[in-house]
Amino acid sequence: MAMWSAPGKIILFGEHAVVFGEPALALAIDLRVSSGLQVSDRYTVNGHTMRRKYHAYISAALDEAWEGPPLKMNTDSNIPSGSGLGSSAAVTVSSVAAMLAERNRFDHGDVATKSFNVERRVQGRASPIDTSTSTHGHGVLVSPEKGDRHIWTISSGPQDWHAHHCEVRGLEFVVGYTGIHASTGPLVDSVRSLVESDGEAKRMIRRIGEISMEGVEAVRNADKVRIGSLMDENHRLLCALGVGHPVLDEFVEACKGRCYGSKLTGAGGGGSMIALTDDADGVCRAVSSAGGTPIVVKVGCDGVRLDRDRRVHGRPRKR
């Protein structure tokens, strides 16, 4: 069975702002999910009847990427789930990937378009910068405007998001993970309530795309002192707008001193955080000590690719 992986994701800017078509930053992780399938008489995942509740992704990616008989899927993940590092869009674009290379059809920009309309329609609203990075992997800005290194464009209705690569070098980030699940989709309608009532709120919107545009520039220069900056405004900027919880502020608050900068990741309302340092060490006791499980994560890493291996191989570098 040939397996495909493909990498979780943090994001780094523009979290929510990215829904009303502002810019946003997010890099690849090496986290990853693996997705293989062969034709069976029934659909089944990891041996057991598939059943579209519990299965929501892969059934979805089976309406968007397969004509065929039914399948076996297996899938493998070092992803913790809910943890806002996008384990929905990896199991998403390795599975379509899977789908689509069993049928000669396997084009990263085919896989990048079909995976974020199975987010869209099991989450209801969504952004294709998960699924984009989660394909492409490195670093990957979705911007309204196309400008250099772009790699395709995304259409919804009137929306055009292009994906524009983004290179990444010299980082290092620590994870810290809260244990708490929150929906994306019922976040996502808060911030929307928000800024259509408040213009305040729709001024955050815009300042956090202006921070995603102004990080891309200090990624590419490895500028550590730049982007932390960002993030903390970014993370105050998201806290304002009421997807903050209280645990990730302690995480954020027990990294000050150990980093250039910290801000919830994702969806946030629990989920995880991210901290850029220099002293990964220090951080982890830090997130240990406020009670989170700290994750040390390489950025940067590939995209959908076939893998030799037939699992995902080690868990998160926990310490």
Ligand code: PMV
Second form
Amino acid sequence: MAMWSAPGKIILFGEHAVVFGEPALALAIDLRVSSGLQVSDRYTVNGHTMRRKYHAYISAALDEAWEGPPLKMNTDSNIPSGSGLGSSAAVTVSSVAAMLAERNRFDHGDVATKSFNVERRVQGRASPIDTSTSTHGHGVLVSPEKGDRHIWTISSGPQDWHAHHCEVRGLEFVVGYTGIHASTGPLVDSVRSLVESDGEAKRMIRRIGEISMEGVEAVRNADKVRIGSLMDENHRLLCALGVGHPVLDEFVEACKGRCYGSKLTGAGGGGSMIALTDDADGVCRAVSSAGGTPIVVKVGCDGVRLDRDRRVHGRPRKR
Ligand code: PMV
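Given the form predicted on its own, state the structure of the form predicted in complex with the ligand.
Everything in the complex follows now, all chains and molecules, and the chain you saw is the first one.
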């Protein structure tokens, strides 16, 4: 069975603000989901009857990208689910890619658009940052203005998100996974309510957008000191918007002095934090002693790709 694989991601700058059209930057990581399919006489996922309730993303991917007979789908993942590392986007992107390829319609822009539609169907309000990063790989800047290295534009109602390639090199991150699951939708809604009623919150959202643009420059220059201080500022703003968590703050505190900067990544309210460091072992120990699960990730990895019949093997590098 031909397997298509797609990477998870970390959001380096701009989560939540991106939902309001502000810029955000995400980096593809070296944890992946692979998906393959075969025409069959009934719909199954990994040998189980496909049910919308349990296989929400694959079912919605079928609605978006498949026309034809029932399918036997196989998926495999080494991204911890609920960790904020983009496992649902990677499942979606790899499945959509497999379906379009089976119909000889594979195209990166189409995979990104259809995968975004799938996430919106399943999650409600969402930005295309996760699905575009999982499709393209490397680093992806999503912004309201079209600039250099534009790759595609994703539209939803009045909103246009322009995705751009961002080169990433020489950066190593440690993810600190809290094990606390928080749903993205309610967190996005809570930020929206705050922003609608509070001018200060609106200003914070705009400042996060500026941080993303300053961050892109710093990433292009591999300026770790600058990236780190922007991460710290972004974290403080996200906490002020109400999406932090005391456990995330404990991890951030524990990593101080061993990293350039750290912040929560993704929706917050639990999930994971990231630290940019040259001392991955030291940061892993700090996260572990604060009670978290450390995962070392490489960034700037390939986007969706055909892996022939190779599955994703191995587990995340935990220490
Ligand atoms: O839950 P995650 O890790 O996929 O992050 C969501 C990022 C948000 O900006 C909060 C929502 C979005 O769709 O952009």
